[in-house]
Amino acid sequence: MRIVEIVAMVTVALFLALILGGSHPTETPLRGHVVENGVAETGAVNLVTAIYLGYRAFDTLGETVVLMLAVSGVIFFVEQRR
């Protein structure tokens, strides 16, 4: 049974490597705009902070809410079983 699991994982890994391994442009208009104007537009101290908190703040907030709901759900169901 372990052999089937290992073959399945290797197959999925190879599939993902083939799909995600394509050529991607290193320069895009959006990348250029963010690099040139990111700090000025967001008021952040550095570019990583500008991208994370300035441009992706709502996305990050949404991910945090989903994570908290998932943790709360797990705690709720574990407490009911006791």
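Here the rigid core means the biggest group of C-alpha atoms that line up within 1.5 Å when the two forms are laid on top of each other. What you are looking at is a predicted structure, and each value in this text was computed from that prediction instead of being measured. Residue numbers count along the first chain shown, from 1. Compared with the form predicted together with its partner chain:
The rigid-core alignment places the CA of residue 72 less than 2 Å apart between these two forms.
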Given for the second form:
Amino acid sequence: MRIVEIVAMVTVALFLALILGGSHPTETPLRGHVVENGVAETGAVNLVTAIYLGYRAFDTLGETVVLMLAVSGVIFFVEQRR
Amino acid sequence: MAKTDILDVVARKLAPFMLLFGLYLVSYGDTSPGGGFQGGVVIASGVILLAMARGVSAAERLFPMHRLSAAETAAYGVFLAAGVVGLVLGVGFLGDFTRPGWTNSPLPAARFIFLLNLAIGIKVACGVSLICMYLFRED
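Show the form predicted together with its partner chain, please, because up to now only the form predicted on its own has appeared in this conversation.
After this comes the whole thing, all chains and molecules, with the earlier chain placed first.
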């Protein structure tokens, strides 16, 4: 059991080292486009909102479906137990 | 576990301010940190505070469960309808059919995003409070 935990920790540490130590392209074309034109194109000063409701509103639609499914599941199981 | 007067008074005084702060987060989601999901959860935490401190039946007098369920469905319908309106007007599904950048007015500049934030806020608030009220209810 202890060996499994050690292996898991080493794997996670290696993974994190590779991810965090790797080179990140800090300037991508998409990022530059959002930073320059995001406010003008969507009207939202908050760029996070500009992305998740302006550029990727369809993605947000899926997120709301996830919440609706969670509510349906909870109600289903609670009503079933009663 | 016995309920104290302190819990009762604090919950009743605090809950309206939590609801107000949640609405603030929802409506200013396009200019400051916040938005529909975060503000909706803050509104739901106000409802949950009432449900935990005063009991689910007391919270249900203010927020009946069938109304919460109906409001969640209606908010989802508003979201879909906003998308379909964009489709009809030729800007694509969920495209912005209002003109952004109208900044010199008291209204939010991003009206389409404000509308979507409002729908998401209502939906998340009703959904999370429904989950918790179903789980807290004992009968």
